[in-house]
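So this first bit is one chain, no partners, the form predicted on its own, shown in structure tokens.
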Amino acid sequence: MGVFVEQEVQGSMAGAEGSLELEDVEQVLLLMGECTDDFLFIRDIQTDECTITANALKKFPFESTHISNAGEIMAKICHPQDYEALVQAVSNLVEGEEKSHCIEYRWMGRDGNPYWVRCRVKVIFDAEGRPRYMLGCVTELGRKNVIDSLTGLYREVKLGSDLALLHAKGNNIAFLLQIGIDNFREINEKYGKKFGDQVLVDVCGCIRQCVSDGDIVYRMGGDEMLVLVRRMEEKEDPARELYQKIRRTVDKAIFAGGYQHFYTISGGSAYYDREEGENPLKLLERTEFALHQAKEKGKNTYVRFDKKEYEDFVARLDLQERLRQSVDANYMGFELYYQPIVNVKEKRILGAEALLRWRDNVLGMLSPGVFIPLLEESGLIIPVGRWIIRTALMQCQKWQEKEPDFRININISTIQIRKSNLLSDIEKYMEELNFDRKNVMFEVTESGELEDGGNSAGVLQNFQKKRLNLGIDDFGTGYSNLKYIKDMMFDLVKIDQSFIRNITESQYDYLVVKQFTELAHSLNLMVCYEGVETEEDLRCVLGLNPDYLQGFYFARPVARDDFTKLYLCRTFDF
């Protein structure tokens, strides 16, 4: 439509007197404005009068379709940061240096918010060849889903089409670099969304300063931006250099602002593999993974896509899905193994630690060190943890038919403590089974993760209020050991096997275990040594007066039936 009007005006005004008067052109524009979302205008360069279609008045502060002082009005409507560039672009048309232009800048709306527009202008010359009219079409880019209205960057939808087009043409793409603002959610929560928006605008401005002509910058949504670089450079890792350049520019901007607010950025990149003839659409997925890795590695850093790490990541996702399927199939493949715990005073096996095992129907038996972290990451440890508690309590009751004093130790995850109603679940199963609470010990691994502002500590302290036995597993490997004993009132301390393993050879380990044991006993806590593997270990640790022993010297973890057959009611002579 804009082309049609331009042709009519060009034809009618090229001579001294055209058959179509300016008033007629204005009427055509106003009518066409009712048929399009774009804003059409014609501006008289000599008189500075302008006519703009009525649809522009709804969102932008034009008083009427006829403007008598266009330059003055545009100074108010144009965003202050873009005004200088607009003046220069218009001047080039007025001076005859250019016959047309297509620029993108911001108009201020009636609501006070900026909106990105693309303005395409064609100059109409008079009979003497002098610029007389500017005929234009203004597109609100946000409505076209092409430009992000806040930052002025292209939207992700354009990236997909750009990559597809480049691949179809056989272009060689160098790399994608994705930038993310670290802890952006916290920035919004602490300082407000308006400040967060300004941080986004500032970072985008820094990226624009650092990219070269021909590079395209996109906003990917949220706090992430992406640069498409379509050139080759003789550098080892040009994406890293670009990230570092952007980060330095961001740091300078923060410094210029007097460090009133400080934030960092992370970056991830992926390079096009020309030898494999790879579809560049895969680059986006790989770049997102690289950025995720950068965030995982502490933020404020850069990561280049690594194929091996990605394959491991995909394998972990696949394994996590297999775990989910097992949970959904009534815990198919999950099983509890039991490792005997020896009561030193009684010289007999009076308890066992329940240990989770999992056998996949394709991959077979997997190490707990592989699948348990995945259960915790996915939150599946919560339903699986409930299954463990109920299954272990039921098995303990069966063994108590032959060994009335038999006890069971059950491990609980910090995820269960923080993200589930653990105590409620335990109470429910104990009431359901009529289980005597003195015959179960819940073990929690000593870890800095417990120090999460008091929530986990509060849950654990409630174990004592509920008269539930609680033990510290792997004691000596984590943080704040004495604080846990003092504040949480544990009943049992399990000395980590790393101390027992070298106790016959290391005087230091021997003294550490001795002091831990004496301290625990002075606080009326029981002590269990893990990792007793040889007869020499046994002779050494017996002199330190532990309450319980556990290790391969006595037995490895075994399945339920094997435990019943081999270890239930078994005694020792030591």
Ligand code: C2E
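What we label the rigid core is the largest C-alpha set whose atoms superpose within 1.5 Å from one form to the other. Small disclaimer: the values here were computed from a predicted structure and weren't measured. Positions refer to the first chain, counted from 1. Compared with the form predicted together with the named molecule:
Once the cores line up, the CA of residue 111 ends up 2 angstroms or more apart between these two forms. Core-superposed comparison between these two forms: the C-alpha position of residue 505 differs by less than 2 Å. Core-superposed comparison between these two forms: CA of residue 40 displaced by 2 Å or more.
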Second form
Amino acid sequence: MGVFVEQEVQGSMAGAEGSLELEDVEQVLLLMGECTDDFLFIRDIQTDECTITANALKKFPFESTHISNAGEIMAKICHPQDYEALVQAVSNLVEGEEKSHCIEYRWMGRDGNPYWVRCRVKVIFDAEGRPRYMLGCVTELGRKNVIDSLTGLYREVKLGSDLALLHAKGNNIAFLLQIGIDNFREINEKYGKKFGDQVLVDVCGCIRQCVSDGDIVYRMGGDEMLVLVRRMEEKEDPARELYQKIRRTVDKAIFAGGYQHFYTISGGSAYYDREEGENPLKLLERTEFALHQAKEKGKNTYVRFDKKEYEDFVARLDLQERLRQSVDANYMGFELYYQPIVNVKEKRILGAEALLRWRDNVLGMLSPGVFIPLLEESGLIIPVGRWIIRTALMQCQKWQEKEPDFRININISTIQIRKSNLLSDIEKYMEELNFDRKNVMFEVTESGELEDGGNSAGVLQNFQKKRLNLGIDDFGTGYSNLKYIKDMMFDLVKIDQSFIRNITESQYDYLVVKQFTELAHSLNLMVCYEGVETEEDLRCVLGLNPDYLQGFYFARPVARDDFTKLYLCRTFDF
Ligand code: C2E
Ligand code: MG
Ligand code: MG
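With the form predicted on its own done, generate the form predicted together with the named molecule in the same format.
Following is the full complex, with the preceding chain placed first.
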């Protein structure tokens, strides 16, 4: 039940000169009822008699415009869940504790359905200053289409005008707190829409309990609610405190309701500071962003809008857009670099790893660490991935004219595995180019995503069936899973450069690499060490018997023509 502070106007019908008799007032009231959609009433506090305008009778079960026992009738008409609060609000007026109120609650209609109303009441005092009459105006909220029928909260449409008002009225400080129910879709799917609706109504009830007079609560559609708070507070982050209060109340309600199924809420807030000349309409965008961040951070948490994070987010979107334009412009700006891979037994460069580069018009050359995640997030990695495979295979064929056994390693992302017809694309390109499949190795970075219940493992097994070589990249970081090795889907293990980086100093890293190489070899897997940077590294790792080596000691990744000039057919003497 929302309670609003109203302007304090003291009314009095008695004592003033030329004042109206009660009957006259009732007549005026009934006539006024014909000029408005609202229901007007006057209720005598002493006799409990009440006159209500005729327009209320159509929808609500009042028997006549004259009611002799208003208290009893209201007990019938008021929604049972709202009755206690109504009694409290009325008794505050009757006891003289308040001179007016504005409350929202439900009336039961003749059709048995509840309808949300807003009831504004002013007390009229007698000559001795005692409360004598209640003069009221009841607005049916649903009619104005600004009220959500399930929760009784304002709908989003009203927020725009409230925010505009906020600006016009010159509030100095205000904030929006948006609350979302975590995993609401799953709640609906698992326990049914009815249960979901109940959760929503409960959370809204908790929010209403926690807000203060004058705060406005909206339902934003779906599982999101929003509180507009317009007041000065000395606290550092009052929105956080409000969120925490709501969360505690929700927890208590869950406990009291004996629900077996717990749910949580997330919150995001943004502050309006008129002095900074900010547009209050932007507030909503920011609040939504903050809530989104809270969900990203694992839910059941609160995030206050942060400009820097927002700017980073916008910059990422912007970069994603530029990537998309590059893709649309026939992959303009994308280029493959190649890093030599040394065949240890032959002491020769017999292959290369293709590494993607992207040159932005403004930002210049960017590292794949920056833009590959963006390609993955946006799904652009799928077309770009196809381009990479084709380009690398064609380049490899050119180099084979000079170095017939030249091999190419191509990185593929888990997104390509999960969401595209990777295998048939590869087959198609190899057929088109008449490429010998033994000369290509696809590198997959090990990650939990390969086991996410999708068909990734199935796709990888098909690589094996089609005799396509597969390597595990960056092995030893994160998800090192010996199951991969056991399933023998792979032909090559690339031990992550972080192990090689310290190998001359760390006995531990040395032993891990040594043991692992032996294990891999005993299972007929080939081993490549990445990140060989110095002569010392090289001396140290040669004793461990790797099949391939890669690293800055031999060469950095370079553009195609540089590779041809500098590294093709190159041999080493180590
Ligand atoms: P990766 O596949 O493990 O590639 C090896 C990375 O290590 C490359 O970084 C390479 O420049 C770097 N590197 C090689 N030798 C040394 C060394 O001795 N010391 C040091 N510190 N670094 C060395 P790059 O090119 O920045 O690529 C980073 C990652 O981006 C790659 O790691 C791979 O996961 C991803 N990536 C690159 N190109 C592609 C691509 O075409 N497709 C996909 N899906 N991912 C790619
Ligand atoms: Mg790689
Ligand atoms: Mg790697």
